[in-house]
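Given next, in structure tokens, is a single chain: the form predicted on its own.
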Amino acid sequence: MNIAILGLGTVGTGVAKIVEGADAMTKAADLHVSHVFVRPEKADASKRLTSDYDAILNDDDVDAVVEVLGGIEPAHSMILDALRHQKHVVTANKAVVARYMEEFVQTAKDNVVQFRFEASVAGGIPWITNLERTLRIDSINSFHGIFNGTSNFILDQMTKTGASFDSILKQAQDLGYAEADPSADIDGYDIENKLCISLDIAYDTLVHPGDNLPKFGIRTIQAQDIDFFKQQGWVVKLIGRSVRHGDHFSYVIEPMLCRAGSIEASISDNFNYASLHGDSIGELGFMGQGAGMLPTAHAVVQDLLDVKCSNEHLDRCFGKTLQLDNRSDEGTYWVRTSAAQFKELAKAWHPVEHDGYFKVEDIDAQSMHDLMKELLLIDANAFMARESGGVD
């Protein structure tokens, strides 16, 4: 099968670097990369590097596309291009899947070609396929994880050393793990792209990105609040988490009080972990590498071989209509703030003082994110974390 990857970063390095060196006896070795399209100036006469998008569309030998330019444009258009040219593809753009999803997926059956993005969620981590294969038998009715490695890795290694929030920042960002910018991973956002996509194929309908989804990172934690959970027996992860009752959900991004041992504490450096419920499997999880080069393009490759093996995706039409609510999910919160108004601004919950932090007791998490918006106003390194409850 004859590829086309668009970019040459590094998931679509790791992607021709898996292809061309696949030992002969796997199935990889089927794979064969025909083009790799680039910026102009690095675009070569043998056309194999080509900036030419046309001459990949109209290339009848290519079978499947690889998208990993991330953004939302170009690879929108490109993908949609692709896709009515009756070529499959592949991607790993979370941003882009999170919202327009439902027309790649119409495009590629209108097409009779596949639309696959197993690593946009994960890394390597083959988190899409098991909600798929799942599905096949059970309703899912509730998952999290840890689904972003960069504020797993500095929530780890503050846990580990002690250390400040903006050493283990410069650390990860040092490593490579974390962007010069890092908002996308320590104020949730890349948690909310990957939990939309989850929660599309989970429930059969469409969330995209902003629609009303409580946030609250990692930004404002620091040593002494790690210290103090630890005293608890909590270990402080970022969580993203989705139940169902019925027609009405919620879904929620927050950091996230595990119980020292929990399968959740226990996730080190920049692991990922994600973990469904179904109605007669139970509980299921996986752990592995959530980024990286090589994880995520194995499950591009991955991808790609079902596409040449015609495994199908299960069949998703986004047509069940659920309601938001997240007022039914109710837990326990500690909050650390120097502000003296907390107190007046919570007192409908009654917090009760413990050691400098404020414990919050049976509020339901969309009225906690609604105090902490006002709290920030008033203290801007206010923090919060959740009492993990059934989440172990």
Contents of the next structure:
There are 2 protein chains.
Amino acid sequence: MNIAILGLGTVGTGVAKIVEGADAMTKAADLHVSHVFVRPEKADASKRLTSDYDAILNDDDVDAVVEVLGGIEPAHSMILDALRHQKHVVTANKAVVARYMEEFVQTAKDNVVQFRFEASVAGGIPWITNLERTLRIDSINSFHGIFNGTSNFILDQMTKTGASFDSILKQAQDLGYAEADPSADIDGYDIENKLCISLDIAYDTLVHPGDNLPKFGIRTIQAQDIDFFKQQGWVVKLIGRSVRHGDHFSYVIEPMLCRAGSIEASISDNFNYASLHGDSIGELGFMGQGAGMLPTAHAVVQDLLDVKCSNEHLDRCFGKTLQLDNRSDEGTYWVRTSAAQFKELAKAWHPVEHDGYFKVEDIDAQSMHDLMKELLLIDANAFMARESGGVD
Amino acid sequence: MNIAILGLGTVGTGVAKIVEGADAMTKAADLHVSHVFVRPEKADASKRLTSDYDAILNDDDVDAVVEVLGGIEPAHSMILDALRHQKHVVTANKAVVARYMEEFVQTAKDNVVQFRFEASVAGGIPWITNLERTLRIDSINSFHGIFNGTSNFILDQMTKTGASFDSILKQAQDLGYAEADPSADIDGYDIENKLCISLDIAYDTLVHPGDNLPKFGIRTIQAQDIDFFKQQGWVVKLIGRSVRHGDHFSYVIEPMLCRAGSIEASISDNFNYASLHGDSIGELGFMGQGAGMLPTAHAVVQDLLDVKCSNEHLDRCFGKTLQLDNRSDEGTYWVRTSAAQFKELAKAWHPVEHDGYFKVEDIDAQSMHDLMKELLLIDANAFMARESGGVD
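One more: the block was the form predicted on its own; return the form predicted together with a further copy of the same chain.
Now the complete complex, all chains and molecules, led by this one.
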């Protein structure tokens, strides 16, 4: 099978590396990189490195296009063009998938080709594949996970060393784990894309980034917070989770207090963990590399092999109109703030002070996140975390 | 697709339950249980509950046979008969698969049908599927895991409560987790079957239970051992593992000391965990229910759906003649024994006594297991565990 790779960044390079270095005994050896789409100044005289996308689209020998450009445009248009030219498309681009899932899936159907995006969520972990597989039998009742390796690295290092957020963030940037502008990782935007894609598949519905989805990151966490919670037997993790009740589902991204000794607490460094709960399978969790050149490229190549083997993709029409409802998702939160006004703001939930932290019980996620939005206007350094207890 | 279930025990009942209760929107709804093979006294006038296996074999409407009888015979013969009658076979029977893997796979090939056995290892965890999937691209360098839920339950409860092995074993038997004769679970025989099957697939080679494979179970563990290791920051887990070096591989089943806070240490109750390490994917771990009616039946139904979708099975010829070599697998072991002779027995490795335990460093797994065999003849209560450090 001939493939064209759009973009020769980290993941694109990894895909070429795996395909071209494939052991002849493996299925990966059946793939061939016929074109790589690059910027005009990187194109060469051979047709292999080219900046002429029309040539790729009109080449009947190209069976599949791998989109690893990242970002919204031109990725969105180029994916649609490829599908309309009856090319299968595999992408690792979470932002564009989260935003245009329905359009891509429908266009692929209309053109009788496959659209696959395993690498867009949790990197090398076969999360989408196993989620779809579980759905062949079960309804998904809930899922949750550590979907961002950079923030997990920061929290893990803070927990292990006692160092400050700023010094560990700096270290993560030096290691190449975090961007110069780290907001996508530490404010939950990266997780939001991954959770939207997971939700679309898990519940056969459509949720888009920005659809008023509550997220609270780890930007304001301090070494003292890690230490305070540790003394109570908790480990802080940034968790995305969703629970379904009939036609309603909750969806929240927030720091959670996981019991020391729990599987979530054990996820170290920049690893990811994703777990689902199904009717008959019960709890099923997956741990692995959520990013990195080879693990992510591995997931892309797996998609290509599924295309090649004509393995069926789970049919999703996104027709279920589930209601987002974070009002019924109640729990216990801990808040650190220097703002004297917090007691007044949160008085409906009778916050109780313990060693400089407020414990707020029986509050729903929506109200808690709304409250924190108000609080951050007064105290930009405020932090909150939720007791796990009922992670799923 | 019409299926015949051989045996209506726990798993067989679970398969019927999932298939017959399937949501019409799921793929599982495409399956139909046309026959259930039962003992003559349980057969009824309908053809559905029957003790006439020939009738099933000669019924062209039966597409697949689910073997959940357990044990070696008649399971072995009935599987072969089904394959020879061009029926796909799905089994959850680890003992028969570990022993006759090659014969089943070859007979299935000869008759152009599928032979699948996902449920035979780690119950509901899609371990075989994901192992095969990884192998489409990667070589497997190593794998390890907690493959037996009963022994994990016992160790977890001993760790959490401080109670004795005997009292927790009794509790496991009362809960139905452990058999009246618990040896398969606590002496490593159950894990041996699962590890042989995993090895066959991972390395495309054949390893059979009893092939001089070192295994040391948890029969002799005492509350004081759990406590002693806990004080040093370790949690005891019964781990099966294998590491490949070129044409050699190690293979050991033994109690391991996992660091508190590690993912292995976090696996609670009767859950299983299986982890592989591949060239490009790196470490990839799976956590879930390793037994139980519905999770195991879920795995069986997944196999049936793969048969139905004509999803390709990874082609294994078992042609690699890898050498078992536990001599190069060196590590540090801790031994508890009341036998004064131990120091003499182990003198080549200079054991050092700490608080009533002997620490033996830089000893290979084969020598250590051989040593324990000798020691158990003198001190039937002796216990040993290996420091993880290099679990994979």
